[in-house]
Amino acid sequence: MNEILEKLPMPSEKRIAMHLSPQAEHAVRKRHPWVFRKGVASQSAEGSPGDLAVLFDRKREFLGIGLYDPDELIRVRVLQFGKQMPVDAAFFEGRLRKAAEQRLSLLRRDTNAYRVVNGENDLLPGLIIDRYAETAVIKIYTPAWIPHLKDIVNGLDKVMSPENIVLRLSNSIQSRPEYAHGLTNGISLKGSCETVVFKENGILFEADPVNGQKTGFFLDQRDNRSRAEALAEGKTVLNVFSYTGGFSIYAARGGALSVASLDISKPAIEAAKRNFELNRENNKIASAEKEFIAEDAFEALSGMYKAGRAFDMVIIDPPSFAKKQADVKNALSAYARLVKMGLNVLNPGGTFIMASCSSRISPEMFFTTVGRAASETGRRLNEIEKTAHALDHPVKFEEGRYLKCLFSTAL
């Protein structure tokens, strides 16, 4: 076992008692996986992060168990509703194995790449492991699992047996170095923590599990990649905040004439040109014209409209303009500007992408926002399809769903 894992505090043998209000009682009665600070009407001692928490109701039945954390609004993320149960090393190898076993049919589809844990929505809330090939990224979002991290990690080689295992740490430890214990983000805790060529439905990627957004490259977008292929062949394509090229891969290898990748990182373009260049051999990918933007994407799509330019395909993937509630109305602000940008870029008759990984964003509010944006420049979007999540992010709560996409035609 590493000797970093060595060095964590083990798991508090010490339980809190917790009484909640009738609200948060309500809510852990239908399953929600967390407690807030508000919610807990009483408690029977103070505590640290990762200590488990006992949760009760007002006629002191039992209610769930959960990870405590002192400081966090968030105050207890909720690990097993309505059963008692010991919460040990067996306890997290088999909600690990259980999680990797949904996950199987992936493997078919000529995929090593994948969510395996989706924090909450597979009971193990804010604890997040992505697969790459033989690489395991962990990411945890609370101080909260590090007393528990040698039994996720025992527990992962158990069911997986990764050759590496990668650490990657939220902002929000990252600013708790208290709490820390002397992990760092993008640690490595089993073999290395080099950057890894993966497969994803046939095309090779490669992912940063150090440095890459995420756990190193946007896994949630696989099917609707997959999506954008089949409406590709024949078209000019644009793809804006394209990140490391997946869609504009995808659609290369679907038939596109040409692709234009468009971010504003350097190093992400740079990364976009290495994956088309591993996927080299396939005909299609190879033959595509392909066109690198390290631009502004609200500066490039004004420049392209001044300048006559237009596409067949525009996909629209931006990142969360909303991670507050305080930043909802901006975002959908945003949202319609980049609508209506596209559009004035995509000839008529053309296929328009446009997705959202907010979930302060309702998918009420994103398409209607979508919609209406398009109405305001003239044209009129024909929806192909609307998607949601993939198979390894499931949805268990409100708070969880966040990614949405529109597929249509713009006349």
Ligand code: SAH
The other form holds:
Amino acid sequence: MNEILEKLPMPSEKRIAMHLSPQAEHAVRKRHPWVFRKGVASQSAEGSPGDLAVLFDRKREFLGIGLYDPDELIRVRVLQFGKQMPVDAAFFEGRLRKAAEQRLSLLRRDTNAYRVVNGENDLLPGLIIDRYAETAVIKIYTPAWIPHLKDIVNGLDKVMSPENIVLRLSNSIQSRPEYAHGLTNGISLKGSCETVVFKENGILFEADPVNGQKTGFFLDQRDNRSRAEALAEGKTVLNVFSYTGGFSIYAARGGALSVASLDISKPAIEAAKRNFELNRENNKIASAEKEFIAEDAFEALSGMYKAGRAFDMVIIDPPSFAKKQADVKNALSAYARLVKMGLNVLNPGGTFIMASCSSRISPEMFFTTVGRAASETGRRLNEIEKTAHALDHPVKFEEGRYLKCLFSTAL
Ligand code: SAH
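Go ahead and give the structure of the form predicted in complex with this ligand, now that the form predicted alone is out.
The next block holds the full complex; its first chain is the one shown before.
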């Protein structure tokens, strides 16, 4: 066992008995996985991140058990609803095994990268595990996981024995090093943390588990990338917010004549070039004309419009614009601006694909904003399909439903 894990605090024996407000009680009964600070009516003791909070209703009946975090707005992340079981190594192994089994069918699709654990939606709240071939990347969003990390790593070893395990820490943990117990973002918990090559629907990509965005790749867009591939034949394609070229390479394999990848991140654009290169044996991917642009999307789109450039397919998959509730209004206007700028460089009858990954923007708000912005430019979007997450990103509660994507023909 890695000595870093040996040095971490052990899970505490302490249990914090917690009584909830009627509203919070109602939410937990409906299996909402979060208890907010204001939902705690009383608690038997103070605690440290990772202590277990046992939740009771007004009649002192057991409601659930969860991971306590004294400093976060989300005070408790629920691990068990209704029925009490010990929270120990065997419990975590069981949860991991169940999550892994649900993803087995993906492996048959010439794919060896997928989300093994999707946090709350796999009843392991605040914990993400993505697998890229033989490398597993664990990302934790609360220090409450740190005392339980050894159980997670051991469980993962038993369930899928990855050669390498890398740990990523959320910004909020990185900003509270006193809780990190020496763990740092990108640290190796097993094997190496080198860049890894994996396969998604037969296409090779690299992921850098240490410096890459999120855990190294955006696995949630896998099915949407396939849909773009199916629409790309014979088209000139612009992929805005391309990251490492995911949609671009699928479009090329789908028979696109040319593919331009645009992202503000130079390392992402360099990785996109390498990803194309990794797939040079595929004739279509090799023969599509390629262009790589490391620039701000808004500036580049406006420059292309001024230069009179236009494409047959425009894909826009921006980062989350609404990190907090107060950002929602600005986010909606940024989406509207992008729709207009994207349509400015799309030929009549072209394919327009637009995604949003902000959980605070509901599908309804998003699709309405996109449609309205299009009509303000005098174009109409004929819907082909509206989609959400891929199979390995199950959604079990409202806030988990972040991804939406519109496929349309712009008249
Ligand atoms: N479509 C990608 C994922 C996109 S994630 C895929 O399938 O893998 C969002 C991307 O937007 C990131 O790569 C980030 O570097 C990029 N980005 C953020 N702000 C940007 C801006 N102002 N202009 C261009 N790219 C930007």
